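The form predicted alone is given below as one chain in C-alpha cells.
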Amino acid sequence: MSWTGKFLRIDLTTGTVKTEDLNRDWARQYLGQRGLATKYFAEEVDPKVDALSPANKMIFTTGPLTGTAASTGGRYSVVTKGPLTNCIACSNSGGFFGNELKNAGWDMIIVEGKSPKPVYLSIENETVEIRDAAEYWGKTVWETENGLKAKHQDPMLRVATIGAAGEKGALYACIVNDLHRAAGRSGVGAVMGSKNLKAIAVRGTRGVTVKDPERFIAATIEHKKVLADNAVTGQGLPKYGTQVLMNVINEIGAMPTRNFKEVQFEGAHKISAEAMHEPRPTDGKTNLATNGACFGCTIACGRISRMDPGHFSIASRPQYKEPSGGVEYEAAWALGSDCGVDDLEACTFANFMCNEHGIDPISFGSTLAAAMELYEMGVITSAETGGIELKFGSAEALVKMAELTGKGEGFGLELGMGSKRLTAKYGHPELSMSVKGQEFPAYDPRGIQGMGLTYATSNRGACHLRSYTVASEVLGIPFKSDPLATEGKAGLVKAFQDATAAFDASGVCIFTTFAWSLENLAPQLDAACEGEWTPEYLLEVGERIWTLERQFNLAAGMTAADDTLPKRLMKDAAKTGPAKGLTSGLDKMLPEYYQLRGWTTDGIPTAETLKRLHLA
C-alpha cells in the first residue's frame, strides 16, 4: 500500500503503451522516487548514453507518500541522464502534478525512445494516451498548460511541459508543472524536448491507499504540529519564503556577487524578502502578492508576485501585469546579486521568462554572470551580443537575455549551453563557477565552508538541496556548526547527503527537514507503506541511493578529480565580511569525506561499502 503497485513504459518511438508491476523487493530498498527510479535508470541505461539521444530513458516519478495527507506530499522527481553534467540528474517539483499521477494510479511513468513527430503523453486514470504535439510545438509552457486544459475541457487538468528552451536544447531547460513550479536543474527539459515529447497531461480520481489509515492520521496531524511549531517552516518561510536568507547570507559574508568575484552584495536589501514586501513608490502596491503552497503543503513557502505595471519591461505588454510566479532565493540571487543587478522588478520580469519558457534561473543566471564578465574583459562585444552591453548590474541586459534564452534566440543559444561550454568557447573556463558542468547555488564555499565539499561531491554537479549544511552552519539545524571552519564537515555532509536522500525517496518537500528528522519521517512512513520503516533503516536507504548514484557516475566516466570546485574559489580569498581572507578548505575536508563513505582515496566505493549496501 501507499505504492499503487503499477508503473507505464511508453516508447515513443513505436508508439506504445505498456503497463507493469512495480518491482516491490526494490521498493524496500530504494522506497521510491529519488531512490526507486534511479534503480530502475540505473538497471536498464547505459552509463555512458549520450543524454540527449533516443537511447536515454527518462522517469516521471512518485514517492510512496505523494498523494496522502502527509504534509507536502505532493512532489514528484524527474530521473535521467543530465545533458548539462553528462550525469544523473533527479529533478524534484512540486506543484500538483505529482499527487495527481499518483491518484491516476501509477507510481512511474517510464519514457524511452523518440517520436517521430511532436506528441504529449494523456493520461486519465487508467487510460493513457499518446496524442498529437503539433499545436503546441513551439508554444510557452503557459500557452501549453492552458491550451491543454481548455482542449481537455477540464481546469484540474495538471500539465508538466517544456517551453522553446527544452525544445531547441538549451542544456539547462527544465520542465515546468502549474505554470511556475519546475523540475528544474541539469537540464531533463532538453532531454524532454530530444524526445519531441511536449507535455503530460494528467487528471486521477482514483485516490491512494495507506497501510493503517488511522495511525497514518495520527502520526501525520502529531508532526504538522511539529512543522507550525518551528520558527523557520511556521513562521519565516510562511511570510517570507526562501527569500528570509538574502539579508542573512549577505550579512555573513556568502553572497556570491558579480560571478563569484565577490562575497557581499551592496544592492542584497533591494531584492530581498524585506524588499518584497515594501510598497512601491510608483503604485503603492507591494511585490509580493501572495504566498503560495503546493498539494498538501502547511508551509506555503511560495512567493506570488505583482510586478510594478510601469516597469520598463512590461510597460507595453499587459499579459505579464497579472500576478504569477515571484523569485525564490536562489532566483534572486542568480538574476541579482550574481549579476549585480539590484532591480527586484527585472528580477521578477527574469523569473517570469524562465517560468513561461522553461529555463532554471539558477543556471541561467550564472552563465549571464559568466558573460558580463567575459564582456568586462573584452573577450565578448557588442558584435556577438547583437548590441546588448553585458555589463554587470545592467537591467536591460539581464530582461533581454532572460528573454532571449527562454526563446531560444540570438546570443540566448550560446548561454544556452551553460557557463562550462560558453566558457570554453572563448577561452576562459576558469570563469564557469560550476561542477561537473552544473552552476553553484546561492552560498559562497569560501564563506560557508561545508557548502564546498557539498557541492564538489554532489552526484548531480552543483547543488544545495543535496546537503544544506547551511542548515546547521548558519540557522543551528540540527546543531550550530562554525561555517569558516573545516572540521566536521565531512561527516555533517555525509549524514546530511544520505538523510536527504531519504525524504527525496519519500515523497514530500526537504523544506520539513528544517522541523523534521528521520524520526519524524519514519513513522508516516511505516503506517503508510507495506514493511517495517525504522529511522536507521531509512538512513541506510539513504546512503544506498547515495552510493547507487555514486557508481553510475563512475561508469558514465567521472572521477575523483571531478570532485573539485573552480580555482577562484580555492585561490582567490573573500575580500570582505567574516569569511575575509579565507578559501575553500575542500582539500581539508574531501579525504575525510572519502574515508566516511567507505570509498577508496580515489572515490570509488570499496568492495566492502557495496556488499554492506547490498550493492554488489
The other form holds:
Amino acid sequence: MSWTGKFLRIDLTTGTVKTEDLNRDWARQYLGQRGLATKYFAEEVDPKVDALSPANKMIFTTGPLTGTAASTGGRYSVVTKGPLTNCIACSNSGGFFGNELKNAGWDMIIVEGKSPKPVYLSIENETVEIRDAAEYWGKTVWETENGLKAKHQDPMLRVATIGAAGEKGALYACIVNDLHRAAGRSGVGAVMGSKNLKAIAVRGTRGVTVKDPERFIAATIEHKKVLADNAVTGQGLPKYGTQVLMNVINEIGAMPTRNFKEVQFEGAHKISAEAMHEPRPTDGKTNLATNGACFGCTIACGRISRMDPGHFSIASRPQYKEPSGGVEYEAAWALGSDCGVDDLEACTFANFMCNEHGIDPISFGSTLAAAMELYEMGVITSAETGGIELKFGSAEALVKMAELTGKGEGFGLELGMGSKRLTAKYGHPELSMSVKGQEFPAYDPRGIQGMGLTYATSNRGACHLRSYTVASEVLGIPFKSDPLATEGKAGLVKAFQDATAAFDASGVCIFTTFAWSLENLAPQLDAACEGEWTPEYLLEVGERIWTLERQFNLAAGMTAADDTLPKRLMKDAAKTGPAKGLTSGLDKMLPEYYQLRGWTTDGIPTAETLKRLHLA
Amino acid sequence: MQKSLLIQPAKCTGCRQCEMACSFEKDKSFNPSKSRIRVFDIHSEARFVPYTCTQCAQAWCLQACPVDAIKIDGGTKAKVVNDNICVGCKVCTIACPFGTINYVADSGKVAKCDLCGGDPACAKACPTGAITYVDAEQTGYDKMRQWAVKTDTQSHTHA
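What about the form predicted together with its partner chain, after the form predicted alone?
Full assembly next; the chain just shown is listed first.
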C-alpha cells in the first residue's frame, strides 16, 4: 500500500543481495524518501565516516507518492554522507527512474561496502543481480545508459549512472538518470564511484497501489487542477521553465555575477528564457525545442534544447546536434552570469557536457568562476590551465573546462575539487562562494536576505531547495515579504525548511509548492498511505527530519561556526540595483532562527526540543 | 456520432498521466506496463508520442482472432477483448499493423484500448490536451484552426 514495504540491501564488498521489510514505525515518523532514508542512514552509519570510504553507505529511496498519479510523483532521492561537505547529503531527482524502482517493488536500495571491481546493479522486479561493468567503466552517462538498454534488449529500462567524473572522484559528481535528470548536488556521484558502482538499471512491472483508491484519485485530480490554475505552475513554468527567473532576479539586483563581485549581469537577457524562445539568426530555429515532463508531472518545466549546429563548440561533439536537456535557471546562471558568459549556446553546450559526464553544473560553474577570479588576479596562470585563458566572459574557457572537468583531465581535476579546496590551495579561501563546502545557487543574499539564512543553515551546504524563500520574497507566495528586510525571515526560513522536508519525503517535486501547501499534500497522502496524515502532522514530520539531519551534522563535527557566509557577502555591499549598499544581514537573523528552532545559542537542539520531536 | 481518440504529439510533454489513468481504470493500480496507451519518447526529434489502438475499421485483430474473443462495441464502435474467451494465443498481436494490442504475461490474455465505454480515462487525465475524444469525422479541426492562425494576415495589413 503506497509503500511497497520492502527494500534491498546490497553489500558490494561481499557481492550479496538481501531483501528486508520496511520499518513501519519509521515510515509513520519519517514518511519516505529524504526522511526515511535519513533515519536509516543515521541509524546505520557513523557520522565521522570518510565519505569516500567503503564504510559510507548510500540509500536510493522513493516516497509513498512515487509511482502514483499524484502530480510530479516520480521523484527519488539519494542519501549519503557527502564528500563535498562532509555533511548529510540528500540529492533529489526526477525523470523516470524513481517510478520504475517503485514499480519493481522496492521502496529503497541500501548500498554498502565497495566492490573489488566495477559493477552495475540490475533489477528486474524481484530479480536482482550485481553484474560486471568493466565494459562501461570510463564511459559517459549517455554511452552507459544506451549500452545497458542494448545489452538488456529493453528500451524501457531506466538507468541511473555516473560518468568519468564520478569514477575519478570529482567532489560534485552527480548521478544522472534518463540522460539529463540528475541527483545533482553534494557529490553523491563521487560516493557511487568510490564504491565501484557504475550504474543501477531498473525495470518494474508490479504496479503501485494505494490505501483508498477512489478517494486518492479524486484528491489527485482536484490538486492537479490547483497546479493548472496557478500562474507559476500552470503558465510560467510550462512556458519558460525555471529560466523564467533570469530577467526577474537580475532586475531586483540578486543575480550573482563574476563570482559574486556584482549582483547584476548586463548579459542576463541573452541567456534568459526569453532568449531560448527567440529564433536564431543562423538557422531560424529556437534554442528551446520543447518542454518535457518528469514522470507524472503536470507542470512540465523541463527544457529540451537543440543547439545551433553552427556554434563553434559543437564541431568536437557532433552528438550535441541532437536535442537534449537544456539549461535550467540555476545552470544558466552558474555557467553564464557567474562566469560572465552571455553566450546561450555555449551555456547549453556546457550543460550537455555536465549531463553527459555527470557533474553538477551549479558547483562546476561556481568553481570555474572562482578560478576565473584567481586567474584574473594572476594567482592561477596559463601554465596551470594548459594554456587556456580563464577570463570572465570567455565562452571558449567555459566549454573547454566543462569537458576537462567531466572527463577528469588536466586542470579539470583541480576544478573537480570544488571551490573551497581550489581556492584554499591557491591561498585565497575567501573567494569560495560556498557554505560547508557546497557552492551557492543563483540568488545573491544581499538582494534576497532570506536566502542568506537559507544557505547558512542548510544541512547539505548552500542550497536553494531546502527553503525557497524566493517564493515569498520575490514571487509573493504564499505572501509577499520584502527581499531586502531581515525582519521575519528567521520564521519564514524555518517554516519553509520544515514544509519542504515533508514535501521531499512524500515523493513529489518541490516545484508544486508554488501552488500547493501542506493542506494540498495532506489529503493525497492520507488517501494513499496507512495512518492519518494531516497538515499539522506533516509539519512535525518535516521538523523531525530537519532536526535529525542537524544532529547527524553535529555528530560529524560541524558547529555553529559553519552556519555562516563568505566574507564577501557580509562585508562588500552590493554595487547596483535595489540592494545597492546592502550586505547580508545574517548576524541579525541567525540568533532568532536558533531560538525559533528550540536550539541553544550554539545551534544545538535542546533536550526539550528533541523530546518534543520524539528524537530522544 | 462515432467518436475517436485524437492524439496530437506536439502538445505532449511525456508525463505519462495517461498511462496511469489507463492502468488505474483497468487494473486499480498505477502501473505503466499495464497501460493500453503508451508514450514513446522520440529523443532525437524532441517529441513525445502517445500511441494506442486506432479502432481501425478493418480490425485485423478481430478478423485474426481464432476464438472470436474480440467484438465491436455497438455504442462506441471500439474493438473490445472478452477476457473470458481470449486464450492468449497472441495471433491478434501479429495481425495488428500498429502494435497496439499487447500480450500481458500476468493475466495470460491480451489487452487493448476499449475507449472505456465512451469516456476514455486517458483523455480526461491528459494535462495538456494532447489526447482528446472527438467526433471521428472532425479530427482535422484543430490542425485547420492552427493553420488559420498561422495564415492570419490581418495584423500585417492593419499594422
